[in-house]
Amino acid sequence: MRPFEYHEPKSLAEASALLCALGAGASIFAGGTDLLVEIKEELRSVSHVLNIKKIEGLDALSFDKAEGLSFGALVTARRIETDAAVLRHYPNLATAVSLLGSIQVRNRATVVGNICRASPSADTIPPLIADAATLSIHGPTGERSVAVEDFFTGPGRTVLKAGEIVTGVHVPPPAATSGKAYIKHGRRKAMELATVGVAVSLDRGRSGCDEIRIALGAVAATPIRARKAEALLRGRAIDPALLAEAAEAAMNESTPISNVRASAAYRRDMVGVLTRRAVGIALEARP
């Protein structure tokens, strides 16, 4: 491993201040489950390390029913998988942590460093922009929220200016009706990347579906909303014939690739199939 500098902020002021003097060759530290083996296999150029643990605040977790879901920067996925609010209000959310990696990983890996990795096929994304989550970020001007949806500008890389740092995640109350479902589809059904995310987020009325979120993962250069499938569901009885058209619309909208893990048109066929049952799953959910 390459040698490098080792520091320990103890407030957001002073990390952000280190980042901007420090330059590009600085990284953020929290859990370090990639930053430490990129610098160890030279794949990240490394010179100084920012390790954010005894920033006060930065590991708190609460659930409001008014207020919702709000977790920082320090909060492990395995957290997130065991919380007895998030496994009841947010099962999209649950579903996908607990996908991540090997329970070693998840133990020290943090969703928000998740997020901040920017990998168009990260587990944590999609459900996080179904339910129409904000990332709280410090930097050097104040403070600031940035949709997750809007977050990401391409593979690794974010609207993160230099000095900011983000903090935590707030996801809304789930609505009283609502439904949510995620699924990852993978080559292997345990560590492993996905090939394909759909996450749903959806809220049931009389008379079919009042509100829908879709977003899609591994199938474009940074996860996305398919907009207009969510166009032909939204406030309508959702059947079969209507349910195929979506999903059609939801492919139309994916741009994926080809890779080792799969062909651009067999990822673009598996959104039609995940949309529909991701869907199926929502609306059959328990509120």
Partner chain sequence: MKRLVSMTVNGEEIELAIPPYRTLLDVLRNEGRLTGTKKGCDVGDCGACTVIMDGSPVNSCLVLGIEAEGATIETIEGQHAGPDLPHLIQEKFMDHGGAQCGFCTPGIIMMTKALLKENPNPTESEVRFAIAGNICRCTGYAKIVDAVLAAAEDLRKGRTL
The other form holds:
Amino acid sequence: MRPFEYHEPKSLAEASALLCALGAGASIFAGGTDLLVEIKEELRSVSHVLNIKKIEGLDALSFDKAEGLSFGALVTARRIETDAAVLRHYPNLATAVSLLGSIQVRNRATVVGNICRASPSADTIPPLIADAATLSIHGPTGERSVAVEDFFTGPGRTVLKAGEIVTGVHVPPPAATSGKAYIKHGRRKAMELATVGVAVSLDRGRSGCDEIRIALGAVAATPIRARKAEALLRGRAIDPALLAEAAEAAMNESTPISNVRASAAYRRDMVGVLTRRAVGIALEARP
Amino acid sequence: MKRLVSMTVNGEEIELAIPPYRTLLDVLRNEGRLTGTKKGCDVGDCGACTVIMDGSPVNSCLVLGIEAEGATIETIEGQHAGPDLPHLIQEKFMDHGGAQCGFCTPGIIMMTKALLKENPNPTESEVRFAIAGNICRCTGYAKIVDAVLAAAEDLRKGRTL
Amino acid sequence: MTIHQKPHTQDNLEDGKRQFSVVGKSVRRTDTFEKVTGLGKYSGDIELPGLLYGKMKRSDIAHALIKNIDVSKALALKGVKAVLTHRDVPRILHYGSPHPRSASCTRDQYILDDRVRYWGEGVAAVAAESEEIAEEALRLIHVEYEPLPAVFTVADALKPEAPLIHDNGLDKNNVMPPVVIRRGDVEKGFAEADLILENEYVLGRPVPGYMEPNVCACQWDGNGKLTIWSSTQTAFMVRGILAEVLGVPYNKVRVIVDHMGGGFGAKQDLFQHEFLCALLARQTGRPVRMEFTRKETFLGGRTRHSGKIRLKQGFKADGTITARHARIVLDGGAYGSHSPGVTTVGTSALTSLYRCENVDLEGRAIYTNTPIAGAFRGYGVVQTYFALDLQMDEAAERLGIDPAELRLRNAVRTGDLAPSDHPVVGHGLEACIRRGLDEVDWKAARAATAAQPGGVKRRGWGIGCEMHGSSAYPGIKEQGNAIVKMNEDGTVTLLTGTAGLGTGAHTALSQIVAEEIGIPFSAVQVVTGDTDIVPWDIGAFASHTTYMGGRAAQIAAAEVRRQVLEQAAPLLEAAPEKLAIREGIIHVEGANRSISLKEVVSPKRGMPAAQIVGVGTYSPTKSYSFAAHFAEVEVDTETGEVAVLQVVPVHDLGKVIHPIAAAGQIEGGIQQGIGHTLSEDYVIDLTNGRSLNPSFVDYKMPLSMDMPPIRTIILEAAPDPGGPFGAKGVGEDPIIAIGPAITNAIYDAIGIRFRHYPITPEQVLNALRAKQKEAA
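Given the form predicted alone above, I would also like to look at the protein as it appears in the form predicted together with its partner chain.
Entire complex below, previous chain first.
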């Protein structure tokens, strides 16, 4: 592994200042499961590693029926995966997290890290977009909040500015009649990068689908919302024909690429199948 | 610019001078002279380097050695009680054919230990889920799963990990 | 000392009444405690004071002349101790593989050449004080290439204007010597056929994926002797080729292989790093270790041969095969490696499995600028039996015969000519098929899949069969050797040259020795893996370790037993042939007199007893193991995903020495075969020859959650007179039949015949759509 300088900032302010001072070669290190691979495979030139694990207050996880779910930048994927509240109220997130790498990886990887890596195929992002989650960001000029949906600008690229650090995630509370699902498509049952990921979060409410958000992974430059598909379903009693129409819409909203993992055409096809299946599961789900 | 790092490995406190860019895997194998932990891919895809760090199984290839400051590390070398005295899980891997070439075995045994600590009564699919990140290319996994389930059965009979 | 080799007679076979005390029991493996405790030393674990770290610079172009290599910056880097390029190493053409001068391999490699022939070929090597410095040195080496036109497919390599990759090809083209087999009258056979099928089968490019990346460590002593610890299946071949290329006598190269993390055939080759590591160590006067990264095991490793097979067969209405015509074209990659051997074994396999008197077969391997194809479990037979067994299924349907029944009617049996031109012994294939049909209740299972209602998920059952030779004869004249020494406390030491690449072979050999002498398994210690100590062995490959090495051990043990009984006879006042050894006690048959073996061989009145040593040498001819695999699959017709729900493999091994180890071979082979068929493919960018998926994330091997339950059944249906107690090989067999079984099961599920592997979800989905369109 290419040598780097190592820092252990004790506060967000110190970390932020270091990021500003060290420039482009500096990188935040939390779980390290992506960063170390990128350094080893020389995908990224990193001259300074800033381990933020010594910063207090970033490892909290809390759930409240009124407030929803909040967790800090150091909360590991495995902790989310096994948290009783997440399993009960956010099954889409719990499923997505359980499909990220192995248990060994999830014991180290953080969900915030998975988000900040900004891979279009990241498993944790679609459910968070579907659930309208927001990110708390600490920067040189103060704090700000950004919707997960608006966080990404391209593969590996985000709206983070120099010196900014994502400190946590907030997910709104689930509705009483919520239904959520995440389906990942890959060639294996584990240790996969999603060829397609579809997350659904809906509120059955009175109509059967009062509100719905659908997020797609690995089929565009960033994870995206399938807004046209949502619009078709929102406020409607969903039958198979309508669902098929929505699935078709989601396919048309995706702009996948072809690579060694799958072709664009197949990815688009799977958006249709998985959207239909995920909405079906979410409609059936009873929290 | 090496740093002095002290950690407890298999119950023994050790102090090592290591550069910050060296992984825990390389530190254990080189500076720590514990070569039982294997390097199969070095990027977290194969699980051969699994060790238990502060109670959790991790890929030691994705941990920096200096992060182990103050940590408790369990490796494969610390599991048996002495010559001819295998750990329960090791005994089951020996008797059920759970190890063929053996290169994945230390990682799978450490993962199994972590699993059984958390869930002493796993189903077959829970076993398969737990070792999903441990690649074995020799066995087809059947005999590994047999070995893990046999260890769990002995736990139910009162043996301990 | 006597060299004692039993002739090939039926009397080596047991009559079925013998009570075995050690053979046939799953004793605890000799090497397993070291494996489960992490105490076992693999080649990368060897600690050497003053160790330097070696690394290889690999080409980032597929075909080019090296105009210049500037290593000055690398040499100037602090901590760099040596840099080698093609200018600094002996320029000797060598066999990249372990069977020098055999027909199996080509002699077309240099340690480093002034030309690269595939993307990822080594062009320089460095040795440095740390791994990080070595890596940095590689970045500082600047290579100036003059690109040459390159070919990445067989079709392009065969074009008249294709660049020559080597100048040793036949007729100055890229074709390695073809294999031609003709028997009977194919024209006549086709004329007599009621049904003729002709199809093309396309083969993917799987890789072995062994868990231990290639690694070696080299150290020269003050007397100019090299010790190399290497992860190799063929220690004595490494010794021979290294000695010749380095210009030292054989007794100045010592190869040590203690534990080994898999090889699956590919680690028969000598890789560039093994030469370079020895040279770096010699130049620096320090020990050097070179270890592949996982990515390098893909780039610089060996793949299975991809290619195409055109197969045409004629059938009579009753299922008799009247003629078989095949043209096999394999992609050998940039160097020959095992291409000639793989082509020969794969092509000749098509003479058999299903009887046919009229065959016309041609196999060719072609050089391309892609990674080297080499030896890999199944060695050409995976490819050709995939074609053969798929076409059998199709023929069965067209003839209105149950596919298993068609196989039974045509199964080779005793007296038929095997691919090696030897007569087949017994009815192993038939026995495997029949046992499997019972086990899965074939008729009911197929009736159920035929009657299943339409739905998103559809299930199917399929069958595949195979036979594979134990030993590489007649392609290679092999030999196994063993020495068994009696110790004065009645224990014995077995010295064997065969490599323990992970199969449990050393345990099987120890069991054979214990059984043959009549002592407990615990009384045998096995010494392996050091060419300075153990007798010569050709290496662990071709499913011959238990068959050949085991037989050599049995012969050596029998000699020890003979000498022990000779010494015991006067003490027991009985003729040696009246004596039997059981559990280390020598009994007079029919009388109530006995003496312990220890008493016979221990010192008497302070005088050491004469040393008892047996040497076994065995040069096998050929034996064939058989198998039938039955697989159930479920196809998701919306996503095209295929899940294997269960596999029932039935194998005839003649005599099983260690049931758990044998079953482990079978189950592991099935895992690799499922991967080959459904998910594994090493993909090359056809525009530049670069590898697109050199990692465990993108090269999709089935993992714990992907593997179905496997109900392994081992038969001792057709013991072989050449093997120890009738035992035959098992290593390669299980990877062969599973592919056809799955592919035929997919047909049973969705009515679509795929004639290639791997079969991807996308292809399944597209085929389902095309079928729907056709129906509409």
